[in-house]
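Read the single chain below, which is given as structure tokens and is the form predicted in complex with its partner chain.
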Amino acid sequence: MKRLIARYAVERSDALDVVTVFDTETLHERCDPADPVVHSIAPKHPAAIWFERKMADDFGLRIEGAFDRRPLLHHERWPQGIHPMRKAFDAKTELDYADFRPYRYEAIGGDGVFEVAVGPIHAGIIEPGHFHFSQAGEDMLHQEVRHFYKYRGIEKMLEGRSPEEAAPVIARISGNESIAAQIAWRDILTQASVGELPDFVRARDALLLELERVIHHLTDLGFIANDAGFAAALAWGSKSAEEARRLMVRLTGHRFGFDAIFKDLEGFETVPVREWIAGMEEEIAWFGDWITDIPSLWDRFDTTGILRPEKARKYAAVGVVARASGVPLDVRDTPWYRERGYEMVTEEAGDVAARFRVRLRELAVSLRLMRTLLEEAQSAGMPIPTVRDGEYTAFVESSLGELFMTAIFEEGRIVRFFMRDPSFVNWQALHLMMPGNIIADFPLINKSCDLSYAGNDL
């Protein structure tokens, strides 16, 4: 079955163009801008549900045959009939809150079945989102993920901006994927100007991308174990992640590498990265040995939150979530990366344990990659060019998975920007992991997927 990557609309002068990107082909459906209608593809490609609900909110598009017509971005107090992605809508319009219209949550009824509502503000230091559980005692029957509390309207915000004006916003769509999003933007700008980048620039940026992955995998290994009540792993994970972030600041001048991709990095060559990698490799080997030997922890991880391979494929899951369910999917799976030491890491079980192990094993691959990339990397980055008009697309493997970005330029300015965060598809697969588990395992399952709210909501 072909894999759905993205489905979004573009308002052209004569039509509303609905673009559907699969791994094998890209389809265009042109509809009447006055009354745009398309047929739902959700029955076959369930990941299309959010894309289609988003298009309905953004453009006022009608989705025929859709079984879920609830608004997605537009919450209870959103003024009806406002579709901000239409060209006629001015981004600067100040919207007032409308009367409260209740949202109908997906809930299972029945004797003794009750609902648990969690969020948007959660207990910890974490981004806002809503999780709605249908419970039979402790057992989860179903969970609905409801998001877009962080919807900042970035797609619209970027329209009319030059590539240079857009760059700082793109770097801040999702703090934990900043390098990845900047590289996607770099690839789009490269296609729209020089065509190809020298290897020393690609190697430098790929090195930073691997460091970003190291930071997040380390953080996750700590937090996943912590959600099973094993705090000692969090102490190690957060300590190691801090050390990786301090390497990021030495390389880029910023703890998250914001705005690093489009500038020359002063002092890049003088940072003792090789020694750092060697030290971290030892740390990770120690952690792997230690954590593998704690049976009570694996008792919580094993068989918890299973995503079966056929479901992962059907729901078009990406990144660690896909690879832990035996789906070998990684943007880095190319000759360029393989020559530099890249190896695909997969696990079969699709449970929390598998996702934990994929992260642990990928750390070793990332550090190995960093070492070879260091041979080629130089301090120079790509300056932001002037761009040729056209439509361009980029894929980057962020620490969360495949990030898809596309932009249309006219007269050197953005007329349409679209980004599909890896989390946007993975969030939709999350509910599949819940049945058969108790609600106390939800945080553990959720953390094992490590999804971005900011990148998803945009």
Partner chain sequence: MLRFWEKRAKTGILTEHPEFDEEMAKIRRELKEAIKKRFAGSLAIRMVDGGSCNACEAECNALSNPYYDLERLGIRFVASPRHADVMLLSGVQTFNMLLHVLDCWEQIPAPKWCITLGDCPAMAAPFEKTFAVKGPAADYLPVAHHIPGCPPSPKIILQGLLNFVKKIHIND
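Let me have the form predicted alone next, following on from the form predicted in complex with its partner chain.
Partners and other molecules have been left off, which leaves just the chain.
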């Protein structure tokens, strides 16, 4: 079956164009802008349902044959008939609240079955997200995820901006994936300018991308173990991730690498990077031996939160979530990367243990890549070029998985920007991991997937 990557709408001068991107082809469906209708593909590609609900909210599209017609981005008091991605909508318009309309959560009925609501406000430094459970005692029967409480309007915000004006916004969409998003934007601008990216720039940026991946894998390893009651691993992971963050600051001037890709990096020095890589390789080897020899921890990891390979494929999962379920999917799986030491890391079990092991093994791959890339990398970055009109797309393997970005330029300015964060599809697969587990395991399962709120909620 074809793998769904994204589905989004573009308002043309004479039609609404629904673009569906698969791994093997891209399809276009033209709709009457006065009464736009498109058929749902969600019965065959379940992950399409969020894309379709988003298009309905953003553009007023009617999705025929959809099994879920509830609003996705528009919450209970959003005024009806207002579709903010239509060209006629003025982003500065002050909206009047509508009457409250309750959101109908999915729930399983029956004797002894009850519902548990978690969020959207959480006891921690975390963006809002709601998790709704159907329970039979401690056992989870079903879970529904509801996000989009911020709805920052980034797609609308970027309309009319130049590539230079858009770059700092794109770099700040999600701190988890700042380098990845910047590289995607770099690749789009490279295509739009018919320029060539020197290998030393590509190597420099790829090195920063691997450093970003290392930071988040270290953080995840600590938090996953912590959610299983082993706080010592969190202490190690936090210390190691902080050291990596400080290297990112030294190289780019910012802890998250904001605005790093399009400038020369004065602090880009090879000696401290080599020393850090050598020290981190020793740390990872020690941590792997230590953490593997804690049976009580693996009792919590093994068989918890299983995502079967067939479900991972059906729901278009990406990144560690896919690879831990035996789906060998990674944008880096190219000759360029393989020549520099990349190798695919997969596990078959699809449980928390598998996702933990994939991250641990990928750390070694990332460090090996960084050592090789350092030989080619130079401090100079790519200046933002003048772009040609047209439509361009890019794929980057972020620390969370495949990031897809597309942009349309007219007269050197953006008329449509769309980004599909890996979490947009992986969040939709999360509920498949819950049945057969107790509610106390939800934080552990959730953390093992490392799902983004900010990148998801544009």
